[in-house]
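Presented below, as structure tokens, is a lone chain in the form predicted alone.
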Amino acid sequence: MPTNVLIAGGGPAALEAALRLHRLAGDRVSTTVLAPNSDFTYRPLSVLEPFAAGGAWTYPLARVAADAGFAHERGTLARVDAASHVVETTDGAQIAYDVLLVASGGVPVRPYARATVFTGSAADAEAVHGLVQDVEGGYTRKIAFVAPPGGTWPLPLYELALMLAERAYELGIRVELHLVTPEEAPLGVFGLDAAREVEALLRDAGIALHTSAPVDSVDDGHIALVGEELEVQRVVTLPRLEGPSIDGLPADPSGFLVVDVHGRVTGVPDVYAAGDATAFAIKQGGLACQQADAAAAQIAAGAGADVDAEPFVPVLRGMLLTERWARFLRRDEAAGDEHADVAGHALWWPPTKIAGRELAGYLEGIDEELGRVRGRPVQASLGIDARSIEVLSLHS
């Protein structure tokens, strides 16, 4: 009998795990994906939508299920009975499993009541589009982009700020833009070279950078920092992620699942987790896929597949994207800054926002089949060294 694998979640980590299991274990596993939606939405490109330069694409889960050999069950994980190997959904349905992989993500929380929160949803993209129109119309001239403290992935905030600066420059509009972040250096998680590059990009764009500056509250455009106060007309921010606190599974004080290097949830047999639901500090789609790969390999080995269950060793890959150019950032977290790269050309292939070993190439294939335009060559100068940039791919 095949091992009955249940994957809870419909995001990048869940689909990466399903695709990886299909490749490694084949008919040794019978996989079900529990996800509430009928489509997978690729959100990283939604930063382009407020500027009418692109947007998120969707992929039918029915198509992915057929290709990856899993059954799609509509629903959301609510509770796990680990002793009985049964989960319960928010609708009260019960689903049995031999092995459970939780990839349901974190819980987005609005960090500031009076700020525009960008999650990548269509509604949020429309709200930021309204801000862009206000800038174009001359109604709004002072904007702060504020990264909240705690679990979040700050890169989209940099993209939005840089694109708004580009738009204002093109129209000859003078704006006062601030980027406020609790990070010690801008996108410093990618290493010192990347932080210097990003700092230069912000400076050239005329964006005032405030680092090591956690913001507790935003009150009608008043932002209190350590030793400094900002008065702006609008504030754009990102959601802070909290743990899902799944009933029946042990979690850390913030509700995140603690896992080992193979994705096994501490203290619970036959339960794995990957992605933003875990206690790993960096919440990013590519790393979520790497966690999913490690978990899928361990599950496949347990199902009898002849595979090496390699542990999760994070390699951080990020694409900083605007309408005109892109920077590729890569850092091997285990090796430190000496294995960090920043370039205007692709540092991985396919050169995608979410660098999943299985997911990136799979979605690229669907895009090609559907005739979607996947990229455009762009030449632009960045900063004082006037380096040229080629955006090789934007979509899958």
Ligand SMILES: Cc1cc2nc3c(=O)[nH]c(=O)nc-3n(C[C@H](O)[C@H](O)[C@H](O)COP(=O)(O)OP(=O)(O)OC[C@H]3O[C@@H](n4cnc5c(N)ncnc54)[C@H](O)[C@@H]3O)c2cc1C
Second form
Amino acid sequence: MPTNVLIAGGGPAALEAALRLHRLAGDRVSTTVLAPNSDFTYRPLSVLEPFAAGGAWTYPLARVAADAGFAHERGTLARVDAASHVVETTDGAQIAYDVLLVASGGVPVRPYARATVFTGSAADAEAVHGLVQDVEGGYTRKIAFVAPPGGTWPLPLYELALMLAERAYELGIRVELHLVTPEEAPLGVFGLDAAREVEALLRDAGIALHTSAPVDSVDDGHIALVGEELEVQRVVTLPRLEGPSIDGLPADPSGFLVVDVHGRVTGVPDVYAAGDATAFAIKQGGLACQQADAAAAQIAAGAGADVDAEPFVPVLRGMLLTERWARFLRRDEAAGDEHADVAGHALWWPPTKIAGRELAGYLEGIDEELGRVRGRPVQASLGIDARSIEVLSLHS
Ligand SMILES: Cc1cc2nc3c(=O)[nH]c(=O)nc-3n(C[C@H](O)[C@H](O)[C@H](O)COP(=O)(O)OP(=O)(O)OC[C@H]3O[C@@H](n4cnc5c(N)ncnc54)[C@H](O)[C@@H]3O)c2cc1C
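Having seen the form predicted alone, please provide the structure of the form predicted together with the named molecule.
Complete assembly follows, chain above in first position.
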């Protein structure tokens, strides 16, 4: 009998796990993906939408299910009865499992009442598009991009700020832009070289950077920083993530699932977790996929497949993108700072924003089939200097 694997979630971690499991375990597993969504939305490219420069593509889960050999059950995980190996959905349906993998993501929370929150949804992209239009029309001239304290992936905020600066510059409009972040250095999680590069990019774009600046509240465009007050017309921020707090599973105080290096939820037999739902500090799509790979390998080995159950060893890959250029940032967490890279050319292939071992190439295959062209280097260096950039094609 194949091992009955239930994956709860329909985002990068869930799909990477399903694809990896299919490759490693084949018929040794019978996989069901429980998710409320009928499509997978590729959120990272949503930062282009407010600038009408591209957007978040979607992929039908039915198509992925057919390719990766899983059944897609529409529904939302509500409760886990770990002793009986049964889950209950919010509709009251019960689904039995041999192995459960929770990849249901974090719960986005609005960090400030009076700010435009960018989650990557179409509605948020529309709201930021309105802001871009206000800047283009000369109605709004002072904007702060504020990264909230706590778990969030800050990179899209840098992209939005840099793209707005580019747009204003192109139109010859003077704007005052601030980037406010609790980080000690901009995108410092990628190491010092990357932070220096990002700092230079912000400086060149005329964006004032405020680091080590956790912002508790935003009051009508008034932002209190240590020893400094900012008055702006608009504030753009990102959601803060909280844990999913799943009934029946132990969690940390913020509701995140605590896992070991193989994705096993501490203290609960046969339950795994991957991605933003876990207590791992960095909430990022590429890392979510790496966690999913580790869990899938362990599950495949448990199902009798002849595989090495490699543990999760984070390698952080980030692509900082504007309409004009991209920077590729990579840091091998385990190897320390000396293994951090920053470059204007691809440091991994395919050069996608969510660098999933299975998912990146798989989605690229679908894009090619559909004739969609993803933002990626199409021309080698312009050759101006050693840090010269590659030209991106962002439009299909
Ligand atoms: C604007 C923006 C830009 C980003 N840019 C990048 C980037 O460039 N690179 C990068 O690597 N990361 C980026 N990220 C972060 C990345 O999107 C997340 O880290 C990643 O999506 C996490 O994947 P996940 O599968 O763990 O969770 P999610 O993507 O949140 O997916 C969770 C899935 O589970 C489903 N679900 C929710 N609750 C339940 C439940 N109870 N039962 C069953 N299913 C459930 C949801 O419908 C969803 O399908 C960005 C995030 C945002 C918001």
